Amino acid sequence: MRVSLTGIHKIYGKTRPTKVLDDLSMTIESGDFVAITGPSGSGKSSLLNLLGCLDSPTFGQIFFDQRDVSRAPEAVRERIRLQHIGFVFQNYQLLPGLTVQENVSLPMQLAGVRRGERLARVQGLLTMIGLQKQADQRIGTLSGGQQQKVAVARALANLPGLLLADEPTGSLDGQSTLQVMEVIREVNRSRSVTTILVTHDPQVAAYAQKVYRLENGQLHG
């Protein structure tokens, strides 16, 4: 998926407006791997929310391929999130009462994927992240690194064109960080999934093909 932002402004508040993103423009070609760094409060989360169709810009346009999604109705944006975007969060956001394979399968159930196809995709994804033997384990029995790998697999369940990762290694130790980032890089390479990662860690950002710094509401490449 090709992602293009043109003249993006994001302003919060009316009585005392705060401009978080200031005339931001960028293009990420299909299959690229981009990291976005910057200090706390620089607007990284706001930018990721816009890219994930969780929020709309105050001004400007966001295109997925040739489609303007910046002000699409919520029902359309919900469908885009489910079918075309995979999310990976710092704190995994997995359901502890479900098994590994049930967590990975859940987005497919919500999208109406047939059972046989769900099982085949789950098996393939768990093999990819090296956790096929843990398929029937409850999430709470896994290490932090293993849980984040499951979160990556879940994000890929509906074959998205765009993968968004928000500080995906922020809760992990050094070894787990390396393992998770190797998985994300391999996903980007082997599946040509456009990947946008937000991080404070320069070692994590180094996995990307292109690193941008967000500061004072503007991107610097």
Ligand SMILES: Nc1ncnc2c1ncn2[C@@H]1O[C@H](COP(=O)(O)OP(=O)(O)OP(=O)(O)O)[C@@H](O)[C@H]1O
The other form holds:
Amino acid sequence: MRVSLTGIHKIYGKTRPTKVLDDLSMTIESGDFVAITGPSGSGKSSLLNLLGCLDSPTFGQIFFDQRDVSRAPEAVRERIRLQHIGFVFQNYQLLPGLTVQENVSLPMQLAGVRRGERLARVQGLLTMIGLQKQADQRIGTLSGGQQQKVAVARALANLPGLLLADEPTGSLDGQSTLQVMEVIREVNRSRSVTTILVTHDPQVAAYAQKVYRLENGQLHG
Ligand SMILES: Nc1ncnc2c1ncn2[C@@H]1O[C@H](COP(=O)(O)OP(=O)(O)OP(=O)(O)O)[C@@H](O)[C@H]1O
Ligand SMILES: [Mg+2]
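Taking the form predicted alone as the starting point, write out the structure of the form predicted together with the named molecule.
Zooming out: every chain and molecule, the one shown earlier first.
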């Protein structure tokens, strides 16, 4: 999926407005892997929320391929999120009471993917992350690194064109960080998923083809 932002402004609040993104434009070609760094409070998560159709820009447009998604109605945005975008967050956001395979399968159930296809995809994804043996284990029994790999697998369940990750290694130790980043790099290469990752860690940013810095509401290449 090609992602293009034109003239994005994000202003929070009405009485005491805070301008976070200030006439930001960028294009990320299909299959590219970019990292976004920048000081705390510079608007990295705000930008990712816009890209993820979780929020709308105050002004400006967001295109997924040719389609302007910036002001689509909520029902349409929900569909876009489910079918075209995979999210990975710092705190995994998995369902701890469910097993590994139930977590990975859930987005497919929501999208109405039939059972046979779901099982096949779960198999493939668990093989990709090397957790086939843990398929029936509850999430709560896994290490942080293992949980984050499951979160990556879940993000890919509906074969999205865009993978968004906000500090995906922020809670992990050095070894797990490398393992999760290897998985993300492999996903980006083998599935041609456009990948946009926010991180404070220069070692993590180095996995991307291009690193941007967000500062004063603008992206610097
Ligand atoms: N929903 C909101 N309402 C009002 N202000 C917000 C909202 N979300 C974010 N902000 C403000 O926008 C600015 C940017 O926040 P954001 O979370 O995008 O930064 P960040 O770069 O992700 O920071 P960090 O590196 O600490 O995660 C901050 O000043 C924050 O307080
Ligand atoms: Mg943030």
